[in-house]
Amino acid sequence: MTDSDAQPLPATAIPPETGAVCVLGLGLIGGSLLRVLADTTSVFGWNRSMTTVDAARADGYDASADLPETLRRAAAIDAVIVFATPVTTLPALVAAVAEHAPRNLLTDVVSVKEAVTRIVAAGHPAARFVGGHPMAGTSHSGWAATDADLFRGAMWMVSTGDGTDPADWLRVAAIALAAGATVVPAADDAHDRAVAAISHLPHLMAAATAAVGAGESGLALRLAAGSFRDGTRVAGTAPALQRAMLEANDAALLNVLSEAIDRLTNIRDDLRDRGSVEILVDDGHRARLAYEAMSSRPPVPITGVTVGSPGWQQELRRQAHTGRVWVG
């Protein structure tokens, strides 16, 4: 559907129920989708491990190893599907669903999404898809670390490209502000370029800090306290899935990373020829001091938009790119 062919729905078009939804995959994430939805939505999951499957229904919730099974009941439904594995395992996901689901409105959880377009395009060309990221999660995974609060009070991006429909926009959002989160809408290559510098850099800078610290001695390590503890947390999530996660997004991250070593350099270089750390601890003490201001204030809300009509995708960016959100 194209902008001048659209018909116009308006911000309370958002129903309170979501429709029904299918989750693939119930590690932390789609598990916590799992539990928070069960509550007011038809939902039910799939995962490859029947351990993981057997834990799910004895917490009570509605679960299967059985993916062809799985989306046919999708299917048969009209179910959303939600993609909760990393992104190495997606072609396979994605021709599973195009064989048993084909006319299913397709979501994500991944938290890169150009690498997830691409993979959904190819391997189902006819999809019909609107990625999403949650900005929430653990250094912990599995069944086991799921929770249904997870999302609550969280960041959730909805893919905002400028062929996107807006009826199944809406359904995606709905998704998000049920688990508990507010939307951000974007377009997918901004959502990479700005979470390789606020999520996946760090990721790398954790790496780092723990390497060079626990290199150092045991005595490095026993006297490490709440600097050494906060600065590595995410460091301690499964390396499998980090790696997923960091080589998806390589070309942004490479952008980032390449900032960041020469940040460093420079003030390497300050610190050998004038004993000074100055540059770099007072742009970062001005850059934390604005985050910290902007995520103490309620976001505001994006207004005068009617998804549907003609420019909805670009005028949700744009608004966006000023920080602000969707509530419905």
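Compare with the form predicted alone: the form predicted together with another copy of the chain:
Excluded here are partners and other molecules; the one chain stands alone.
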């Protein structure tokens, strides 16, 4: 299929309304989701801290610090429940959902998909769960950092497994679209490998670059210019947040980290033996140009797939694997 084959989607593929939404956790991601959905959707939130709940209420949002009551309310109106708390807090939340809202559709906005899927399956085996991951964030956190525009133009991965229910998938995708994001369908393991490469590895490379630079002298940091500033920026993220993200994706991160070490070791040998950094500099330049070419053009939409038709999940994944996106 080439790009010129693009066809209007059949009417049955038009995404449904999101329906009511219940957001668990009102930090940067969950709080921003509460803000942006409130314009078009019946949405309410829960947060453990009454301080955060008071701040959200003061800004005019529907929020509570009572988890059982919030979940019973979600059960009564069939709201989609969105997990928006750090992965370490999920087991307790999943247990509460299994008790108070066992039949609700669940999704999440937490980084790593295989770990979250395992936690949900362990605590609530009968759950209707379709994971998600918006590629958005800042180095700030908490309700004060929330922003209704946080997801505008961002990519939002929606879990697309062979057993994913089409109606559930469309409802989760509708939340991403309502937030202003673009939907990227992917299998959990493919997503986790991808973010290991394009997000978690960059954190470790930034940390190593920063640590080597700062180990030199005040002279080195004084001479530091753009390449050091940009190359170490994400090392400034709060260590606890970085660790939670990276350590939850250990298997995929180990693979890409080993590949990076191999590439650096090979070029060290070339530099020592032949005085050359040609191979890595050329590979990196080609890779950067490929990224710039992709990110400078509007994404090509996935075409020719009706969500719910036989093999729809595989076809969405196949097209997304080439960089296409689902636009509803």
